[in-house]
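We begin with a single chain expressed as structure tokens, specifically the form predicted alone.
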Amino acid sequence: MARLGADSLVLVDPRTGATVGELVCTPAGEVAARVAACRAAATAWAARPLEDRIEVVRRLGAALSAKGAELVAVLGAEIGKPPGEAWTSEVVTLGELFDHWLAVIEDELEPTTLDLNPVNYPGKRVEVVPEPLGVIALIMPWNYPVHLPMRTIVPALLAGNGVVFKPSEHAARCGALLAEVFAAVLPADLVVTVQGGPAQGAALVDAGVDKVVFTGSVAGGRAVAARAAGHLIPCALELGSKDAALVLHDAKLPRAVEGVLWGAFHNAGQDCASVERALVDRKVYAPFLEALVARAKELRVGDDVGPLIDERALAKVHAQVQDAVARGARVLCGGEPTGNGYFYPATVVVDVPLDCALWREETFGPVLPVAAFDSEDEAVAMADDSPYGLCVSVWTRDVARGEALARRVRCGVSYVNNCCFSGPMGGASWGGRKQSGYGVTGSSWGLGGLVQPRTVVVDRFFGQKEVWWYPYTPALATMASGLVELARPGGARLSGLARVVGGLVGRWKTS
């Protein structure tokens, strides 16, 4: 983590509380000309062929694989992330996201050529041609550092975009370690680093890019949106969330137990896709309880959950849990700082009342409440109580009735027996509803946020004129009735192409 002062950021390891270095912010008064830099590199960069492209990317990602231990150490160092995670979900995925856009990118962006009735268009041609947008402005957050911005990254460039990108100033060591392999690999300028805070993301804003991608709080998120609106460009806003797990009365407790304790205290609760409530349906509510809290007090702080990222975040999440039990809320493990650095143990709340801040907002830690319920429909209701709506889980023994219910509740992602992992994937697209955003990253759908599309119509035919051009004639609005005519379902065909033929000879008699 980081402390932001007037020019720096001073670097802190939430293991320990410990200053440990320091590094200089860019400027903001600098930004606009790094932007224009990158402007200039991606108009080069996306003249290129794309299979030049392809093979820089290629590269890129080799890069990166070689660097898989040293983005675990300084992802331990930087926030706090037990080697295991980091290699699963920063580095392993890493490779796999690579490997889907570099397999399918020639397909994604093959032009796409209308189908033209030749009677009506003769000798004419129309694409419509996917071209960059130019350059994205990329503000990412500290809990997965490397991915999160690579996930934008990788396709952005192969579509032939430049990026500046502002890494979260909590994650300044891996934001830097990524710059260095860019500036390696790829050509000068065309991923550029911007280091710092608030005042660096809103002058990167200001700076004249093409879009904004933005991961973050809530709050954060209007901001960059309204500060986005006032040049009119466009965003995508991936915020926080509440996620909801629903366990069913025929659900297979132990894997429902062991994937909802992961789901709710990986990465220490900090990601947007966590398991924040558990719903339990009321029939199974007390072995999956009893079972749910015996594993999560044999989860090893440190070892499994690693510290929350300052002292703000763990003062926050704790006050959410003692303004819980403050209301009647019972803690069955956890509940207290450990007292070294920024740990929170893993924690399981119940009789939270369905109004209190540890229920309704995000908590982003490890905590859990969890609730039981007696019917499907209360289920769904309880999911849907939330001003968030980015990931559900269902856990049942009954997979399409598991499918169906989990589609039932407004959100963007839908689990049936697992949860939390599939937003590193290339193909699958990553998005959610209400306060949880808006925009999408991940699939052909987030692609198609990083390029704009360009029709391209060519005409080969060389006659004087079009049969719709000067003068408007009776003869003129005869062909056209009879044109609709033939195209009418049930419409009298001899009727209609009496009509075109002799409009069409009256028309070549006036010309």
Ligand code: NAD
Given for the second form:
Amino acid sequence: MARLGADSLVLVDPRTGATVGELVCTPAGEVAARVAACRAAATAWAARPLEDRIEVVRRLGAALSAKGAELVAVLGAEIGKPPGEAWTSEVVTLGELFDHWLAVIEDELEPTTLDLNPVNYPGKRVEVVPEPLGVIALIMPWNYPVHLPMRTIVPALLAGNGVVFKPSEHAARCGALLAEVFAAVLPADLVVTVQGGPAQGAALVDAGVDKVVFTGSVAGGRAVAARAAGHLIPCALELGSKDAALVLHDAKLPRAVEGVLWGAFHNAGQDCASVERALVDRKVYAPFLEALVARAKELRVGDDVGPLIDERALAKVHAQVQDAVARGARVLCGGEPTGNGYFYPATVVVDVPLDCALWREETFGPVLPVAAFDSEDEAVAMADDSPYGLCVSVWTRDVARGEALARRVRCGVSYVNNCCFSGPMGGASWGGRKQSGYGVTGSSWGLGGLVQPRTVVVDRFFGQKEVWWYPYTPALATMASGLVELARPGGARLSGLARVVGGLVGRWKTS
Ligand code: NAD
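Given the form predicted alone above, produce the structure of the same protein in the form predicted together with nicotinamide-adenine-dinucleotide.
Next comes the full complex, this chain leading.
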């Protein structure tokens, strides 16, 4: 983590709270020049053949994999990620991300040609060609500081864009390490890194970029979206959530317990897609809860559940728990900061009033409120009763029923018997509804947000004029109404044809 000074970041190890260094911020006044440099590099990059771009991005993937151990070490020192988790969630996932985009990009960027009726449109060819947007501003959070930026950078580069990347102030060392790899592999200034906090983020939005891709809090997203609107530039927002896990009466309980446990407590609960509410069928509520609490007590602070990012986050999480307890909730395990660094133990809470912050607001920490439901309709209604809508998971042996139920919840990602793991997959869409944001990362839908489609119309018909050009005579109207009649389902074909022919003859005579 870091404390943000006027023009530098004081780096702090969240595992101990000790200051470990300092990093100079990019002066906000220099951001526009960085964007201009990126634009020049992006213009040259877009002009290169796609095969060249693919080759360079392939080398970038290899260079990042080779840095795996170093990335894992920085992820530990900077945000306290346990090594096993850092490898699986941030490095292994990169391989899959690159593999996906390198395999599909040629097809994805293939122009589409319209199938035109040669009678209506003689000699014409219409193509829709995806072109790069230009310079993408990438404003990122700290909780997955490697795979989150890369899930946009990889398709953005392949599509021919440049990127100006602002890592979170809390993940500046990780950002600096990524910047080293970019500098070693990519053309100069194609991916530019801007270090700092909200001031640098705001300067970046103002600096003449073509799109903003923002991942972070609702408050940050709202501010960035308002700013982007001022420049009329598009914005994609991946924000927070309060995702529910629905445990049905026929769930395979040991798997549901382990899955919900991991969903709630991995990355110390600091995941936009964490399981933040467990809704359990009353028929299995008691055994589920007993097993969940037993397992949560076994999780080791530090090894299994890393620290929260800073003292403010720790205080906020604990305040939500205390507020719920003051209103009648019961803590079954955890519930108190450990006193070392910014650690908070895995915490399970029941009897939480449904209007408490702990039930309604995002809890960026390892705290899981659990409640019972009596019917599946009630479970869906409870899941949907949230200002957010990123993911849901349903746990059941009846996979078809689980899928139908998971697809009823108003959100962007539905899981059956699993949770939280598909965000880094290049081929899967990721994006939420309601206050979880708008815009998509991943899949063709995400790539669509990184290109500008250009329609190209080429006419090889060298007649003097088109039938719909001047002069506007009654014959034109007769012919056009005939065309509509011919195309209309159940239309009077003969009368339509007569009008088309009569109209064409009339047009021919006037010309
Ligand atoms: P944050 O909003 O505090 O910061 C995110 C980034 O935005 C940082 O780089 C920050 O410097 C910048 N920023 C903040 N305010 C800004 C402003 N007014 N103008 C310009 N830039 C600004 O979020 P955070 O604490 O770093 O991240 C945690 C949040 O991110 C959680 O809410 C989490 O759910 C969300 N998140 C969402 C996803 C997703 O895919 N939906 C993924 C990861 C994290």
